[in-house]
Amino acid sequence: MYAVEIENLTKLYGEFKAVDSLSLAIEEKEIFGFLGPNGSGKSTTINCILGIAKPTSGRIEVCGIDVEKNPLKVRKICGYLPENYGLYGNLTAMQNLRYFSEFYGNFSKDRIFELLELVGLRDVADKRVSEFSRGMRQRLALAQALINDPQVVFLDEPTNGLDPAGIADFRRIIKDLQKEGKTVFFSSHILSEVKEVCSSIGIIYRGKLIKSGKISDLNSELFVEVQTEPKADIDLLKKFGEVKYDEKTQNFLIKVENDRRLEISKYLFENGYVVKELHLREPSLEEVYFNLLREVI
Amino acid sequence: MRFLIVAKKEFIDIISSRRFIALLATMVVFFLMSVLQTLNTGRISTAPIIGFFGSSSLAFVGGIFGIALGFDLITREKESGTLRTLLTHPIFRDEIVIGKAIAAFFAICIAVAVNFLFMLGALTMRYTPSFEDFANLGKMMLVTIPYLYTFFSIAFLISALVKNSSTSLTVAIGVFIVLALLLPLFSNYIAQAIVGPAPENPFGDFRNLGNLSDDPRVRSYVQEMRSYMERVQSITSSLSIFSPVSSYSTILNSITASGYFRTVDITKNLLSFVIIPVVLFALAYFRFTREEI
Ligand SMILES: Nc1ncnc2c1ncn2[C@@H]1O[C@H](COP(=O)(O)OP(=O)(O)OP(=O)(O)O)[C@@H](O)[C@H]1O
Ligand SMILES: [Mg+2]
């Protein structure tokens, strides 16, 4: 059973696709990123996963809940950190979560205590939220999303206006979420943040899924870098894949299906060159994300 | 009974609000000035001080007071993002539209209950109550909440339609001084022009009529008169039935009835406290539950 299964989502706002024929399935514990630019569909999706918002066609199923049929049902084990907080200004910090956890029958204020120390706020459990900073705001909307103990945590952009200290934060608490064996949702734009705790990511760009998987797997294009002494004759190269040289670096990059740099040391030095640097480059997940957004644009 | 956990937040949050606290004040300060004020011309009675409010300042602030209650109470949500957070959350969106509907009612019923106890106070410090002065409070208190839940209705359909709370007010205003001043107003013109003009009187001026009371031709002139004021106002109180304002005044005025209003029929004025509500819930609960946010 996935985490998150959708199939075929469209959900079209009068005539424009915000999110077009979208297809992806999440496994259970699994932190999974998704990433995409301004606009292209992300909070929108998150949305219609969550029932807030209908989608046009498509299937939706969360812990192998059909949404459409059970929105109560995927609710109680769903948990959810909206984009601009969607708090109570005028009620305290405690008040907020109280609230939210009334929903669920089982008020305790200890369980709200352990929350709001958990993202740090314990000290201002009964300051009014008019009152917060755009960074406790989002701490405390990290709460409310986890009041309920949920199975599966849809985070929207989670780390906007955080600190250093609270990204730090955030990246312990989504991890221990996965060590307890919850399934992690979360939007991004920043990609370092997201290399750093996502096991799998989707990339999506004006509604459509353009690349989904394990990060591990994301890297497909693998090259060696080589500088040899002299220089080496580049036709020599191209026998292991496609070459490249760069001038700045002085360096052969040469596009490999594996590792294959024994090989090309060995064939080198055969050939009479001594080989001065050598390694295996992946491309970063910048490199990746741009590429991908290159060749769909 | 989730709705409930829904009415309670809200009620708190309505009743400890700056903006409830200000107009509750406001709406006593009219009350007692005007109790003082009819005191002071030694009428002491409560029926001409119920005939007052009616057509006046409570209408008029009591209706600023419901659209105040209800124009941001769906809006503010939609602005800040709560009601996303909300949904997220094990409710349906009906439960909110009706704990919030909930909240408001007990809300007006606080408001009026403050308002009775000033003025009973008011009236006490001039001399002692009759059982029939109680009555009178206690049904122009009772017609009250309805007419002020009336105005929060309205109000409150306007914040599910529209998205943001200043568009919200600005419509509710408008249709504030529509059904408070335009359709009273137009409701009369209507009538005079259906009914015809006044019969004449015969001797031009009232006060040539001196003692001649015996005269067949003013008593068939008083007769003619009272059945044409009769037709004038059993139509515009037909009309007043889309106007909260005047349905207000009309009941309010039967309550304490003397002369000709006494046989004005007000079913249709209590009905239309009933039916404008329901109906304007129903238009934004199917609204609300079906808007994209
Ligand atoms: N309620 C709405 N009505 C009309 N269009 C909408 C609505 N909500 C979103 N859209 C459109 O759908 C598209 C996707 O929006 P969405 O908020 O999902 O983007 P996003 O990926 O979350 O962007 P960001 O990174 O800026 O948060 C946008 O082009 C937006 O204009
Ligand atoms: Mg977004």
Given for the second form:
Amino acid sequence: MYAVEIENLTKLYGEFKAVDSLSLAIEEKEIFGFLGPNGSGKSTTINCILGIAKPTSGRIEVCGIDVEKNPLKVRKICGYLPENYGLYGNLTAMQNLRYFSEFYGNFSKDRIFELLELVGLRDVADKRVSEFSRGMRQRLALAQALINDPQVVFLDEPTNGLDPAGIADFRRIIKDLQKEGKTVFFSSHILSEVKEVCSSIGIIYRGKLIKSGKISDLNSELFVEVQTEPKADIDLLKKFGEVKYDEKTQNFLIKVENDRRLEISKYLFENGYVVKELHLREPSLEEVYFNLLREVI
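Given the form predicted together with its partner chain, state the structure of the form predicted alone.
For this one, just the chain is written down, with no partner chains and no other molecules.
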């Protein structure tokens, strides 16, 4: 059973197609990164999964529960940190969490202190939220999203506006949630953040899912980068695969299926070349991301 399974999700606002025939399956206990530019349909997709927005068409299940038939049941097992969250500034951190816990009928002082400890706010439990920094508010909003001990946690742009220390803390917390057996759906337009914590990703653009899979699979293109003295004959290197020459670095890039550095080095030596530089090169997640976007723009 998947934690989240979406089949042909479409959401229209008038004639505008916010999400277009999107299908996706996310495994349990996975940290899934949902990538796309602002306005690409990430938040709309999350709202449909949680039953906040009604899909125009398609089917969505969360932990085997049909969202359209049982939206309240789905919300009970999900936690949600929206991009624009709401907290009560006149209440303390403790009072905010107590208020939200009572929506689920499961108030527990121990649970609230446990969450405040998790997000690093235990020492300011009795401080009014109006006195909190942006980062502290963000942490409290995450604690709020976890108040019902959800199976699936949805985080919509959770690191927006945080300083480096706050971002590092969020990474740690997200990884801790996975260790506890939770599935995390992490929506972001910041590639470096997704790469730090996620094992698989989906890339959405103008409502369409253009690619999904393990990050390691998306970075599947492999190159051997080599520089020789004198400059090698490019036709000689085509024996191993497609070859490009970078005038700036004076290196050849040979596209390979697996690591062939030993063969290439030996072959060049046998043909009278000195190898000055030789290493493997994979495209970064950023390169993969923008290459995929260029294909659809």
